[in-house]
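Presented as structure tokens, the chain that follows is alone, the form predicted alone.
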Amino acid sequence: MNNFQTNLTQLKSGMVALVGVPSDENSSFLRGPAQAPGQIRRVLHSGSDNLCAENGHDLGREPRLLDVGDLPLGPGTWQADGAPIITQHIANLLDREARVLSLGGDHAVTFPIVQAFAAKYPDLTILHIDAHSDLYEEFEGSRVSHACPFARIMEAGLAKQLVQVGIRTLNAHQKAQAEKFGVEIIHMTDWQPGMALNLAGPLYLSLDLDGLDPAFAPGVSHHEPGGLTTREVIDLIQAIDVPLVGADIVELNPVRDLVGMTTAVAAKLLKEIAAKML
């Protein structure tokens, strides 16, 4: 899917737009997440499973779900303070009164995406599932690294509430950043299945696949043992009881996903998120 502008004309109010954001130039360790959108689609439509979510919603028969393809990104996408072209493309989707589910890409893409959402939804709450808090002021000399998106989001006042689940790598700098920005962190050491998160809407979900334990999602660049199970993440999604207006699934690295396990997990989570949005 790469004819983004043509597909965009089919998008109507009330629909969910599935869009790829193939960018990984801000990854700090390994490249590869730019390949993820196409790989997730391949598994989703491979015939190995149907398109039903667990609530019985058959996404294969759902006219309100539209894959608009990948954003047309290229050289010059990223600038020192963000990626305006990503923000503008997502804003165009939101202007059509659609909800947006994006497939990354590394986690750097969340900042320009949320810039568009915050303009549409000034009272945005973010639920962030991840092994890492991604709150660095800068990382390896970059303020738009995939280690920094939530520092950029919070310093710009783009979210009224940020709740992070699954964190298990917090250092002193990121702890200070979390305190500075009033971030609510649920560390893996404190996590209990079924824990109430007390989220407000409208809600944006940012799902980094390394929030899962690498036993369930090994196809990521940064393995961090001791994380969430696939079932726990599905239960978290299904328990959302406020309007879910947008989401991203990021940090799948197909280069490390040798048997396609993590891509299958991403496709499964995509179905559950889309069903919740609908």
Given for the second form:
Protein chains: 6
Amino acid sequence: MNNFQTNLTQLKSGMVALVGVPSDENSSFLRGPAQAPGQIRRVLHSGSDNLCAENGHDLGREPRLLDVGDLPLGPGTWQADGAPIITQHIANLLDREARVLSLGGDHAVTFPIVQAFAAKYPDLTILHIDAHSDLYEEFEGSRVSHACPFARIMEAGLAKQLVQVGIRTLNAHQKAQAEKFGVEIIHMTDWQPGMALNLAGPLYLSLDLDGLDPAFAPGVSHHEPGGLTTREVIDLIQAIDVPLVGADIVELNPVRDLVGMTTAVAAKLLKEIAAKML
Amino acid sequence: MNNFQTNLTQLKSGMVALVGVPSDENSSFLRGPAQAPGQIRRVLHSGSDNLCAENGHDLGREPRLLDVGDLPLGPGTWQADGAPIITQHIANLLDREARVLSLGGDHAVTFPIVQAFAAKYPDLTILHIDAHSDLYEEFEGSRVSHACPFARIMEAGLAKQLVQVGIRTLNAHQKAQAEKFGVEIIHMTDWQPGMALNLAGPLYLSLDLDGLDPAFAPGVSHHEPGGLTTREVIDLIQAIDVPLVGADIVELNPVRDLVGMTTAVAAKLLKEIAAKML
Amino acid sequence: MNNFQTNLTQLKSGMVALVGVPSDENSSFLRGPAQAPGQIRRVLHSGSDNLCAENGHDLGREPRLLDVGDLPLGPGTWQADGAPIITQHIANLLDREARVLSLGGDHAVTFPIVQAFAAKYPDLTILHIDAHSDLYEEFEGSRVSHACPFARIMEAGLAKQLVQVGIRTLNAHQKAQAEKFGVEIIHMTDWQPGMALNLAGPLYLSLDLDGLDPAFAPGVSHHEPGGLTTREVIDLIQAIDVPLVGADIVELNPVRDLVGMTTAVAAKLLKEIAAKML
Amino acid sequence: MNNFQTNLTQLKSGMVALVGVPSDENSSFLRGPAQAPGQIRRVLHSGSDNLCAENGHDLGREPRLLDVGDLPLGPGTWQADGAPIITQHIANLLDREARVLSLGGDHAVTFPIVQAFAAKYPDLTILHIDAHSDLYEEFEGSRVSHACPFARIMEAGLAKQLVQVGIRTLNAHQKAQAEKFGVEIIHMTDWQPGMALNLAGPLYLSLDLDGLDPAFAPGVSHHEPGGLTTREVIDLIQAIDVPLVGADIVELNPVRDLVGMTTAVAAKLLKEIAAKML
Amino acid sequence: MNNFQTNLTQLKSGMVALVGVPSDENSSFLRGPAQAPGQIRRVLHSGSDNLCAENGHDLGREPRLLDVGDLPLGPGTWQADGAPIITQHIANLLDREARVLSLGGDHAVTFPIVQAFAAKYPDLTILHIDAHSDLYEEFEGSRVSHACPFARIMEAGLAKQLVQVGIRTLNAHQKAQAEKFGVEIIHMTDWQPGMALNLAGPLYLSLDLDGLDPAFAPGVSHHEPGGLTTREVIDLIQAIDVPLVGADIVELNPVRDLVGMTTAVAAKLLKEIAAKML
Amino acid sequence: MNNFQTNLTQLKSGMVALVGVPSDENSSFLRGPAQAPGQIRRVLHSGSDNLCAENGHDLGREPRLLDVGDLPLGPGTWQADGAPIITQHIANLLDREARVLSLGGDHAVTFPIVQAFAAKYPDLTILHIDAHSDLYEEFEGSRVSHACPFARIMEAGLAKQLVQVGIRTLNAHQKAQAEKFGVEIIHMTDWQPGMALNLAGPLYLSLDLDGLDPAFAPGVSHHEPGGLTTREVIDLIQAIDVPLVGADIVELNPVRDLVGMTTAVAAKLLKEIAAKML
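Structure of the form predicted in complex with a further copy of the same chain, given the form predicted alone:
Below, the chain from earlier opens the complete complex, with every other chain and molecule after it.
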């Protein structure tokens, strides 16, 4: 019943494609994020709230926003060095001159997605909001673990600049990796609400929900207390002043989201990101 | 077993009446708030904490605070244009020269309550803390929906001034309504902790718990992330420097309050509001 | 299967002993904290996250940090005026010239623990983070209730200075006790992030998790909204600039910690405290 | 994004249509069942289990089973005496000579659905599994409340025979109604596993999940302990030996289904019912 | 605000008094049952269901059933050998020739309650439904622990006959106690649904909710799997054919009753017991 | 801090070794079972209940039962065709002439465990309690998935007889596999409480907790309603009359076990199995 290929034909230049990437087999601790795209859509369309972003942009009446459905992924999607099927699907969306907002999945999906973006945008900047730097050379025997995507991205030269916000667990290996790749890290201990980030464009935003404090986003696989508030993340998004050409929202784990609060956070951030992309 | 009429006779001039309004049939998405008054009382009297407000005022030993119980409401309470039974009961409390602090119920109850207040206080100011402006002309076919009370209040001229704090979802219709009625809205994107509000008195405070961020108050029917902290709401209450003649605490949904945290927030805010009223 | 005595022999001068104190029979409202030490260890060793503190100190590779297990406590541990078995066990750890970080239990354990510390450090300063002052002369007939430890500590002259942060429920009796004992209280209404505390050393930190707002730590027996954020507590710990010779983390109630978020907060704060002690 | 009209065109004679009826505005206590159809589909397609019924029939490979999506319902669907839009949509499905399995919604939906069935099948028998008889003449002022559908059905002569199983709360009014309409009630106190029911065909099965004991189906609005086991309900379905032309599964309330167990029960029973219909 | 003394005056001969006993300080593992009486009342009066017992007796319209409120208990209620305040209050109810149905509290309350019953009924039989025999001579240093009430009752000769159903954890000490006191135990391994019990009257029923399997009653402090179903307990109650003069429902722990299912079980059993008493 | 090697030296002939196998990387839908061994131990030693089996055997005082801790497993444990490290560890336990009761992990662990047993017991019978037959030739690209262990066991001729109880989802592939390997399946539709199984000895019991109905064991990754009661599984264990030389309890998922009920079921069954082994 997946209508991805059918929906794709309606995507036109200048539109924003909303796409689900239901993949969590590269998670090291808990599975669950593969269920996230469906849950976020359910909240968006539950009638619990309207579809307005905070700037008044009513996404429910915006013809340029198209939900193309979930990528049709099955066994064999992932290989030792990436997921070429995901890369190809995202490339198809970009070929139609659309911007792409993907709903994960775990953070492993960012590497094959950014492979597609880098081919389109050679001078990409990435803003990465997360509790963890995800810079492991390999993790528990895998180079495509959800702990590794930014090592893969940087070693392949897919981004001109990588800025990380929310980081609060950096061991010696990750610190060495960050230095090797020239990653700009704003540690939580140094974070001040309202800090200005120097971001060049075009920009890709990779938003791991565990960058927020677990008080605001308990429905994630890894609880790392001491993080950002939802309002601080909204402010970061609203302050973006370069073209936002792509984004992902990853690591929502519905299994841990007992009353749906974290899914509501994902839906709220989706609205703010989409409003900024349009 | 409802003792409302009996308790009423003990209410004297200068006292504060605590009253439950167990009504949620005007909620659009989830029911549950009708169970809130009983749950808040249970937490207040659980022995989990003492009954002191933060200014040291011990409400447990305050003879001027009287819990008159729940309004005796049944089928037929609500009509297409209001709930005259609720209005009459509140008017009876006000006739005894008492101040009134009501525990909702959903937000629909504020309209019939304020009808009673407006008859007593012709120059009422309302401070409205909420994620939503609740200014819909009508919602899903109803003019007394919990999405409409402030449209009803303003079109009837029941308040001289309406100030809204915490708002973070305003669509075009609500924006037009706000302009039409001269509502002063402080959007969350513009909110700064410690902001001074210019409030004339006498003041009525309408506190929808979804004005708080769902991290602080997950037990509500509508999760709208990016809101106020509990401390910011306490600060708003403690900063009130005009006579606070009435207040409501609405939209607590015990069905979603798995470990009782949001009920504890309601009980805490009740103590701060009552201490300010006395 | 308790290996406490065996482990003890590995403790050397200059090390930090991590020790569980599984005792909750002095709790007035809910039991549960006796299960906390095991749950915190489970999260620490779950592989969900690494064992690095935010300053990069990798506790997983730190030979000076030794988990000596749980104190072997049974019926009869508590007497009307203390728990000499706990005091003796802690004294044995201190005799080996180690610093001690204990995982509660409820807050009653702090009194017998501090008895051991006072014998070793006659000029102890205590930093106490909590929603409540715990200064009751007696509570519900008990002088060793979890509402009383700091009355016992101060009347016995076990601390030179007691500074309390996070307090937001002080009734007349507690206020009188605070004045009598010269306790320095920073009420939440007066709290500002980044406030400097004037602490003399050597320092003992007593951290009741309900000092945090229940949004950040819902898994406690007493929900007192309006408290500290996890980041503010981390900042308080990282700002300590005197020798931190002992600490306890108390009142985690796993029964209320449905998805493990509060246990993760306890584990996070354990890492920051241990890194400061080493 | 509702594809109901499009999907409808694929429905052929001899097929079984699966259709969602997301309506819960006639619920007296809690809302939530409107979210049920989407949640049941999510579990069915989660990959958690295969789509085989217990008789080995693999529904995932069955071309005669067509999910036509959710009925497009909005404000105004319900009128004082029914929901003609629902009746019309179901009639359209039946006109294509299909059997229809609907996912509620609360129990109010059964009345407009059965109106369509009665027009097609003049000698309909209804097997009704429920804790409650739902025979109220009116409830809290409404004649289309979820407490009333079988009063409406029987007074309109829409069924030749009504057999109720699982009933365990019959007050005097309902008892009088049952006698007036000739309802055959098998009370839980009289129930024996394996009891044979004398059902004439064609048969319509109306399955309220609160007919099961809340141990098996906690995710419903009304907990009425002492009910059927899931296995007993499966046995009832598998024992049907007359043509099963229609069925509904109603009153799943995802708000109360914290770990998804009740949704799994709904999905399991859906498979057994569909296999019996094919 | 406790109206116990006032309500008492309305109690007449031949009536059934419903009374709350909010006491849980004798629980060995978790507290919480003190909150049970209020929660059961909330469910009874929530409007979720009617107040009919399964025999059609409508308790909502039964003038002989009087809820006298909660016993006013405070610190000092419990002494080393009992709780004379509880005994006295229950004796006052019995003096008015009423039958008494009490809502616990933990199981410790049964001893002081039965002391009052034994004075009134010298030839009392007790039917005790529980996972545990609660026959400990003492437990963790206490003789009034919730693990001891039936040792106290039998050694004082307060019952002529004690029949226990549901037992599934009997160690050597408890086995010796059972033999010493002539307790008739029906172990779960020997239990058959529909077994007849030879009970002489007058009868007192002590119902510990952990006698049910935790699938049916998860909201208890001690989960002992392999127990009775709710239907089996209802059948036991409905089969009583001697005068049922008193009963208690104990060990409901609302802290563990996330969606209220166990409270609903307690309310259901309350209705069946009250209908049998009237 | 893993003491497995140390503990091993205490294992003597005729003893029963309790061992944790914390492995869940072969789960297809959710992770979590790797946390199960620690959680089961926590419940066993929580003091919530005594350690008696239902036959009165007090395991807390049984010197022949030894908890040897968790197998020290890390990345690389699993290879495409098994987990030789697990097999070797279990073989070491068996070499000491002990019986072995392992706590999973997911069901993938049964294959390497049974490899060790088959080397010791050439004529092994396996009793397999489960909702699923786990006979997939391969699943989502893996031959060691938790959906495959009994295909591996039977094709390698590791068991003389395989009897499966509780099965309620058999597709065509699994049915063909069952016929090919001569598996004796008792489907839930054919199950009767008290059925006798013809089991030859020596016996290995593999107990997947999802064989129980999710009402009794909600804390599993795959909810398959319509299963066994806890009492029925206890009866199956108690009825074993051949030597029980080994057993595993697998697929407990603490992530879904909100109030610990399923962990209590695992601990209960552990006691019954251990008592049968001794």
